[in-house]
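Shown next as structure tokens: one chain only, the form predicted alone.
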Amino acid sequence: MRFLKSIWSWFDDVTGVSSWLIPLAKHPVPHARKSAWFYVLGSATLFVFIVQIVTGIALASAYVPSAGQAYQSLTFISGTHFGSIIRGIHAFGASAMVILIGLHAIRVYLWGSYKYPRQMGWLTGVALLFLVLGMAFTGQLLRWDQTGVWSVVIAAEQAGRTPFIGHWLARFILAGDTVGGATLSRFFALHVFFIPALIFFFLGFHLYLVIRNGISEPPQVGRPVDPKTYRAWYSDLLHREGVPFWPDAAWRDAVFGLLVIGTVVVLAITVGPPALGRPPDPSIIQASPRPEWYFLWYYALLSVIPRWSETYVIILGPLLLAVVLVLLPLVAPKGERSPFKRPWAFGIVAFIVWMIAYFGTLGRLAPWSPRLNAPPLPASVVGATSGSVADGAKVFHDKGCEFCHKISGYGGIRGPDLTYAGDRMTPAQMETRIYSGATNMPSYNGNITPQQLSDLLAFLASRRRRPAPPTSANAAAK
């Protein structure tokens, strides 16, 4: 201990570290009682921050942003014990990210801690919010599977409707007029050192913000903000009841965060980093995308709006976020702060709580996009391995009838359930409605032969809760 003292006193005079440190940590701030563990996030944000980071210098060192190595790279290191680890842990902090910022800016809207005077922190935690969602888009693209690739040029055919500067922001996007090896490394580029350094140029702008104009007092009913009295006001408050940041404060950050940080270690591993798709191939167009959890719920809703309001939605939706965000301070910098005398805000955040865990599950579910990845159907399911009704299951799958239709668990969500198809319909309105089709189903009249439909007919006609009538058995026959 005396040599790390004697260390520590010769830096701290060559330095003066001590002069703006220990000022710094014990600078008080108010005394929050039972609502103090709400002032963790912000700061758990940080530490999980620097925990992608340190992991993503570590995998920046094994990966290699070139189109044609980088999805070996990337093999190499989740193959590797550490490697995988390092990713699960840097996979799980980007969703760690997310999550705290996202309850953090909620709460900071809740408790009306974007009023005077602390508008422009506000405004530099928006910054940051739609910062760190850059980074979780630009991170997905790294991964160079179908489903990276597939993303940016959806994200790129998106922003290809923005008007006049459309088309520039898409060749922005895939750094030319396709998805190739500019693309991953303009992607890299922005993941690595664009989106960090303005990261850190607003954490670093934020925290000044915090500590000049101190940290919010919880809100109470009755107590208004007056930009003529609040400074003096608030400077009474420290005076009376604040208490030094260090350790009568810090130690919760500290606590929340390691605690933070050890789950998203656990979970990496246990469950392992996310799974490698197939390797990009343009060519293969049958693959389905779906973004992050994050970006889910979006997805979704795109998905089920009418064709028509789409440029609407993907143009106008994100730009009247961020006007009501930057406005939020400006139009709103005094009165009263309590959410009980602001019932709204709990409103707005439960309407929007509600759209991304309603959308983001229905996004998980995509009941619009067929199960290509379905497996032929078992034979406990099909209740035979031989004759016409096995060989009936068989065209229901080469025909890609199971991608859509879901028969006892297995298969697609798009079209209606067919496991009791027997009970619903005819073979004969079986093959009406195969041959003439039906909204958002293909018609087979030409791609099907004669004995392919009467097999298809014999396996739907024996899904039936119970067995069949003579009559049926022997239309089904025919």
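Under this definition, the rigid core comprises the largest set of C-alpha atoms superposing within 1.5 Å between the forms. Just so it is clear, the model here is predicted, and its values are computed rather than measured. Positions refer to the first chain, counted from 1. What changes on going to the form predicted together with its partner chain:
Once the rigid core is used as the reference frame, the Cα position of Thr55 differs between these two forms by less than 2 Å. With the core held fixed between these two forms, Pro427 has its Cα displaced by at least 2 Å.
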The other form holds:
Amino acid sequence: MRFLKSIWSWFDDVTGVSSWLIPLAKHPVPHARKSAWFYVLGSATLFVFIVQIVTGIALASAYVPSAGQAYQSLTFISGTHFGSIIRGIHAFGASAMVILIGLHAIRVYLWGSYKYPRQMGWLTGVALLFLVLGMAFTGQLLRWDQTGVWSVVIAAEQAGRTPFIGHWLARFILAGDTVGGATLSRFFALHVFFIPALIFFFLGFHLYLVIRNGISEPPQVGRPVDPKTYRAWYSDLLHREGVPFWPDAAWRDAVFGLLVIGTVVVLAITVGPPALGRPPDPSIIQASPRPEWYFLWYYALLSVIPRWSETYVIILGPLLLAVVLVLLPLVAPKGERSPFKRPWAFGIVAFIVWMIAYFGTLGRLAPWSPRLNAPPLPASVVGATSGSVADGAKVFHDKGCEFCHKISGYGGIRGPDLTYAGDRMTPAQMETRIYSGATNMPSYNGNITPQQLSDLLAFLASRRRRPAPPTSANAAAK
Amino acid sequence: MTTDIERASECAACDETRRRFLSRLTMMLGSIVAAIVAIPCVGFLLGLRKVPRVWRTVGKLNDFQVGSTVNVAFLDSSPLPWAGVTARNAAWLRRISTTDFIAFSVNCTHLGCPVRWLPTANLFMCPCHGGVYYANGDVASGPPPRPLRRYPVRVQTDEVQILASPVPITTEKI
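Starting from the form predicted alone shown above, please give the structure in the form predicted together with its partner chain.
Below: every chain and molecule of the assembly, starting with the one above.
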């Protein structure tokens, strides 16, 4: 023991570690009282980031960043017991990072903590937010299954909409004319070296600023930030009622961090890593690429906006988001911090959360996607095994109607549900629609024989809630 | 002693000039070093590999029936040795007469997803956002801004060949 102590005192003497580490750990922070648990989000993001580094290095030790072999190497990793768990931790850790950095940003925004003197803290945080999203995207891609390959193509097509340099940008993302040998290496370098290097830079800066400017005190109504007096007031606050960060505040970070990482690990073990899709072969056209949940809302948004606005949203949307986030602390550096005095702040956060939740759910459902695997309608639904109604049901499937129109629970949901089409439309109206098509429905003019059409109309007319109204002949007989 | 002090005060001005010169020189040398390293790196990263377009055989003439549209796979123009299956490419090939073929790119002109040919419906459908194309590649419904791109096809003796082409990128018309 004495020997260890003497080693430590020698080390401390030649390095001076304790002379800066101890004051750093014990630096005073505002006594947050009831709000203290709101301060754990940033540190938890950092902890999960460290988990991502560790599991990322473990994965990189077996992953082969070669377009032709990455998939096999991931199949190998997933086949080993610990490999599967590590992949799971890395994947759930990615989700946790996106959630935590989002919550952290929301907390800082609602509390007005981006105001003087912490504007640079906000700006470095914005950079980190975009970098984390960049990691999330490139990471999903490194899974390098079918979805990974098509994600690159979709990203290239989106970049292609940029005016003037679109074509070049798209080729740059693909690393050539097509997806191929060079594509994956580029995203591997981005995910493993380039973006992490930027994250380290901005994270270091971010943490330095937290120490330099101090952590913001919980906001209070009627206590606006005045840049002229704030620093003196804050320093006085710390003198009066500050508590040492270590251990008064740090223990909460530890508790919450353990909770988050514990959840991630438990999910990794119980749920397991995301399954690998089909191999990354662009000639396999049976593909329905979908982004991970954190970009699902954006995928849905692009599907529902008016078509003329698409290019503007693809190009200007992310740009506008960045500009707004950057301008925020610059145009509102002072004044009330309390969200109760900034009610629109609640409104904006509620809107963003609603947008991500609503469009995320919509993206999961993807009503605009034809259900190309919808089976032919069973006889129990059709209500006939022969005759024009049965033939019409076959036409309904063969002509692709069923991929977009649902009948009795079968089929797609892009177009109206036709379970009771016979109640709503006359055969003449149906015929017009089938021939003319619509914005989201192809015209079948010239693409359907008269026999097919009459069968289809007989089938659709038989889709009724009520029995067919009695014809005049029937009525007369009665 | 006095001479030293005098010399120091005399040189205060020249010291400043000298230091300004030295700091500028240092920064300039640093920039030169940075540029020397950056130029090849950035050039390498931004440079796109130019590959020749080549004809790829996708089958024998007799493999294709007139009127039917089938999915064919072929290697891209210049596969790197480590590209593996990612170097493969696909097209929808239709034989329209004894000698003529049409080849459609599988990429939807909306966001590049692979479209599927539905033979009974005579339509191409995209699984991503529900773009639909008629048999001739024209947009039938949904978000695609343009008809399906076509690849050049030719028949050499009895082999059907497609010109391996870049992934079609829908750019904005300006």
